[in-house]
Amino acid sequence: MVKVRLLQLGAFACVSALWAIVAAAGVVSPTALPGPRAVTVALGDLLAGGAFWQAVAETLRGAVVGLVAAIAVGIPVGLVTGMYEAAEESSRLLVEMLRSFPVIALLPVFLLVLGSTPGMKATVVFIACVFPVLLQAQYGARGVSQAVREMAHGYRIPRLLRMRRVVLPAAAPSIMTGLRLAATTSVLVSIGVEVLTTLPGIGHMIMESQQAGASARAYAYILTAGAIGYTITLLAQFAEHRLLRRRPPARAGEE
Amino acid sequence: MPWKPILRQLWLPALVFLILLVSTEGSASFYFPPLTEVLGALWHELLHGSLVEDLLFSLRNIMAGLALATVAGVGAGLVIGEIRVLRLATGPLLDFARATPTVGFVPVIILTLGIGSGPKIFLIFLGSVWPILLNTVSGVRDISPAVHETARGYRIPWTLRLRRVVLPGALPQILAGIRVALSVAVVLMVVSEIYGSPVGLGNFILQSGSSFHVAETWAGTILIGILGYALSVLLLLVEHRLLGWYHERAPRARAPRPIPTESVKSNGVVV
């Protein structure tokens, strides 16, 4: 284990160190790629001001709204659409359609009709999640045997009781993917409405420090917002983890 | 052909369709045109306008960060996949990256380098690379050991080995891959060009939307999501083509359908 840890500090630091060179030799411009050094010492300043913190939270606000609406609509329906196959059929060529669909090409029109605001961050960031968990949340349902399935319906057990007891804790697993899944597609999404409009937020920032010519601070920006990314999966994994104890793991890792 | 299951699939479609087609009829809101109107000027502007130029451009910059992504991605992800300090290394490295959203280096990269093509390619690549090489190193990782083993013992030149024990091993994850690269790509180019571009279907609903030419933004934002659909049926028929033996291999395990973007293991972001 210290070994690895190691081996991954050694390649952070030949990445480092290449990106040092590769700035520092000038084949690209430094308004392009900034050096290490410049991007560090600008994400000091940026965490000891209030600005950054506040863009973080603003960011940080539309996607947890957006994914919470998400997960309130798409857990239930997916567990429902799972359950019954007519149900599933019937909606397969839809929601395939729905969802192959850039969310994203969507805000000319919302900026239309929804007007620069908070909420319509949100509501972007709602539909591009919704999918993700519902299908999720559909496949997990799927995969009740067929041999539970019959037994909850040959003791006639209440669909309610049933959609609690028997499907959830089966779908719980491919629940937990979906929802590692939306997520990071939550803050990207949001992050991605903030740099194509004048929301404040991380997005907002990367335009505005670019466009002032402090690449150095775009780029601590962008480095935030991976750490913030990189956060979540953690997180979701761990917490995935925790909540699946009870079940053998999918597949033995080596690491 | 069986009719059946293709009607119990599309009726509710094609209900939300009619449904639109006469809730809209005649509506005179200013936001909702009547759908038969969006329809007529997205084929009005297929005609006689200048959007099949903008599809052409999107889609020539869509292809080619996608195929430079796939072969970046799969060339890496088979050395990282197969050695092993290299990727227990670069685990978090990548992993991280993978984290870290492209649309946050859009104002970067056209700022400095402009609006023309390149640029646009360069951020389709950078965004699609990492779904590909992380479904690579992990499909790589997933071959059996017995195989591997057998393929060491044989002494079979590594050239070989890679070609034709390893890619076609570690195919199916690297084919989920792409198509999670491609949902990527396809929003990437929208960003992008909504960003700052002269031409693109992002420019396209851009420009119609700040000039409230509603019909022609709806007409756009359409010819988008079937883009987006298009593409990623046809990499389905592709997956068919190449993954027919792995199909036909392992029926019992094929119970519930498989998902089609992205395996359990691949941590894809779907946008």
Contents of the next structure:
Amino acid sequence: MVKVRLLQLGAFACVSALWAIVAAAGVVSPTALPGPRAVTVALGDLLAGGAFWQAVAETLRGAVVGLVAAIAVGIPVGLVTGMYEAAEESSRLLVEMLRSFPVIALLPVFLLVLGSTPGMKATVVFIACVFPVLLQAQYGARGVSQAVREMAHGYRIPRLLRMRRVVLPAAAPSIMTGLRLAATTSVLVSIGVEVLTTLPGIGHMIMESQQAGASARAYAYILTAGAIGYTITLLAQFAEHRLLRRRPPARAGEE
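For comparison with the form predicted in complex with the partner chain, provide the form predicted on its own.
Left out here are the partners and the other molecules; the chain alone remains.
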């Protein structure tokens, strides 16, 4: 494990050194690619200001609201369509069509209907996140063996109890995989919406910095977005390991 960490740190140091060399050599304009030192100084200045933390809070607020709504809808619908073949077959065409739309391409429609509001941002995040959660829950529910289904049916276990005690625990590893994917997606989509609209947040601050010619500050916000995404991934993996520590890991191909 230590060796892996050292290799990862070494790769990070190599990329940083290459970045510094390219910036110092003037291969790319300093406006387009400031050096690591300038970006670090800009990030330090941002961390000391309130506007930075307000932008982070706005981005996370939109991501969390949309993600929670996606979980509230995606898991129950996925479990039901995974348990009952008729429900899965009747909804398959609709789900496949809706998940095929690129969510950013629908942004003009949402702007027209909902306006440039936090609710619009949360709606876009919801649409981007609900299908990974739904499909992973559906996949997990379908994984309940026929023998277990017949046993539950034979003992006449009520449907809600069967869902809570049999299907949900069996589908938990697959659901956690969907939640991990959706959590990272929620932040990325939230920032993307802010870049394309006037809504406050990290994406808006990146565009504002770029238009003001403050490229180092723009890169500092971009690095912040990457750090948030990485932190969410680590937290999701930690939660997954804690919740499923007594269960076998998700099978390959579930992601």
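Here the rigid core means the biggest group of C-alpha atoms that line up within 1.5 Å when the two forms are laid on top of each other. Source: prediction; values computed, not measured. Positions refer to the first chain, counted from 1.
Q: Determine, after fitting the two forms on their core, whether Leu9 shows a C-alpha shift of 2 Å or more between these two forms.
A: True for Leu9: a C-alpha shift of 2 Å or more.
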